[in-house]
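Take a look at this single chain, the form predicted alone, given in structure tokens.
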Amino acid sequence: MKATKIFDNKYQWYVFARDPEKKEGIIDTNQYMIKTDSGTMLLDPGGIEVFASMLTAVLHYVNVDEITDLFASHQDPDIISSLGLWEEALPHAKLHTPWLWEGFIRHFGSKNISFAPIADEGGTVDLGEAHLQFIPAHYLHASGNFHVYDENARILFSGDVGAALEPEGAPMYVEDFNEHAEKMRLFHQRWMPSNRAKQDWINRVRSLDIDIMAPQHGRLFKGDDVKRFLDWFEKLDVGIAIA
């Protein structure tokens, strides 16, 4: 699995993604680490199906006993399937998730983690030099749903928006907004199913300061890339199943 550093300062941004062992049929899948002097965190750390390849790529920078936090934005598979293995490795974690699917994310495995249930109007959390703040994302796509702003290193964690399913070895970044567009359009229009809750959370969004904008499939946003990303999601009418 490819690790790439997105932020290096007082503390570190991993993302583990392009998994080239990925079984053909997967979704391929961004999963990140937030690496502090005080305690590591991963974010949506995957299925049970990368656990395997993301461990070993995450002993490259970090000891298990250095893993103090897991993040699930939600309960989706692909998110939070391998909590059952992770907390083999790490029987002192604490997972924070929203409140709603803590009941259903512990299906997954939960003998010995900590859950530390997030409100639905969101939360802090200090990491170290790391404040992060669980941003409400409700219904984008799930009932339940946050994201991540680390004000520091200026980077929003936006899980499934800003998403795009590509061909393996894709690169990183955005490099031509206009084209990559058009690989998220299907995806956001049928994923997300309501024009409220989108602009809600556009509206959320617009007032951070955000230097990467960081989903959980696909490439990652930077600089002026954030805004076009904003005023492209705003025009874009979702929830089209219904009609």
Contents of the next structure:
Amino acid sequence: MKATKIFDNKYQWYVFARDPEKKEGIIDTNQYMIKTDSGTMLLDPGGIEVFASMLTAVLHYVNVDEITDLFASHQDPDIISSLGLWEEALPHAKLHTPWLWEGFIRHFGSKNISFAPIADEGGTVDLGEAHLQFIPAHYLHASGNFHVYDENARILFSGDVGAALEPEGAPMYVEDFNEHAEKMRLFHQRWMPSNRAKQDWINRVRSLDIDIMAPQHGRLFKGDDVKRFLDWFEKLDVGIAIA
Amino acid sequence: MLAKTKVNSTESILITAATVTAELSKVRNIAKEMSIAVMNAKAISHRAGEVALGFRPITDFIDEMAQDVMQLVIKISREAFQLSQMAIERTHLLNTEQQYRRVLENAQDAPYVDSLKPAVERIQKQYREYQEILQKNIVRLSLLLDDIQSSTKGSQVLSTTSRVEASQAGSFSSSLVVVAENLEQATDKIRAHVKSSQNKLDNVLEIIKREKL
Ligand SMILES: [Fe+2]
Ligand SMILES: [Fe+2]
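Could the form predicted in complex with the partner chain be given as well, to go with the form predicted alone?
Okay, now the whole complex, with that chain kicking things off.
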């Protein structure tokens, strides 16, 4: 699995993606890690199928017992079905996840992990020097769903928002927004159910200072492409499967 | 290769636990029938009066035995279910250990690879503990099945006595003889189901004993 450092100042953000060992037919995912001097968090650590590659990649940057926190934006298997495998190595770690899904995610593993449910209005958590905010993104697409904003790094981890479906080995960053938009269209129209939820999220996110918007699938958005994404998303009609 | 054998042994445990539960449910049905037949016999011997007096303690005994067997069945079935649960948890440990070992191999050049080793050792230790508990539970299950065998032992002796007593019950004799005969058949069936369960448990115990992580 490919690792890319996307922020480095007192602490680091990494993205792990484009796993060459991934089996065919399984959606490609981006896993993130925030490493600080006093704690490390994995964001949407991924499915069972990518677990071994992901852990292998992580061990290039951090001791496994330094992983103190996990974050699961929502309950999907591509987000957190690996929990039962992670928790055997992380007996003292905490999982931050929407309160709505705790009982569901426990089906993936609840032997060692302790749950830190996030209330609907969001919250904050300090991880060493990193002050992280859980930004509500309900119904985008899961009915309980959060993104993670790091004001200092100016990174918004945006879960399934900004996701694109594209061939294997795609670059990590969006290069030509208009061309990329076509690879995002169906995903957002079909997986995102609510225009109202979409607009609420856009209003919230416009007030944040963002250098990188980092989704769980596809490519990351840098600089002006973040604004381009918000404009594009605002115009897009979602929830199209309703006949 | 080795891992595959272990997963198969989990399968054997699950199948054995399910089979034992199925056998026990047959045992329970037989015991239930026995206790109904005994209620009948009680009514008959009551009507028969003096001549069937000797039959009454026998019906009380059979009734008690049937109740004992039914209670044991409930207890053993519960334990068999726990055995399945434990086998599944052990499979999870096996899968995790396999994944971690894959990581240890693939991450040989990773600077922090050694930090995973304590976790692997922890899992292996847990696996061995599970292995022991599983074996103990299977032995305990087999001993509980022995309890069914011992509680039915008396009825084998009794069926002879009850036949003698039944034959002396005058005009009610033929109905009571049927009860006595049924008792013998039912007991034989119960013992056969229990024995077959015990054989299956012995087999699975051997499979587990042969495995090593
Ligand atoms: Fe999702
Ligand atoms: Fe996803």
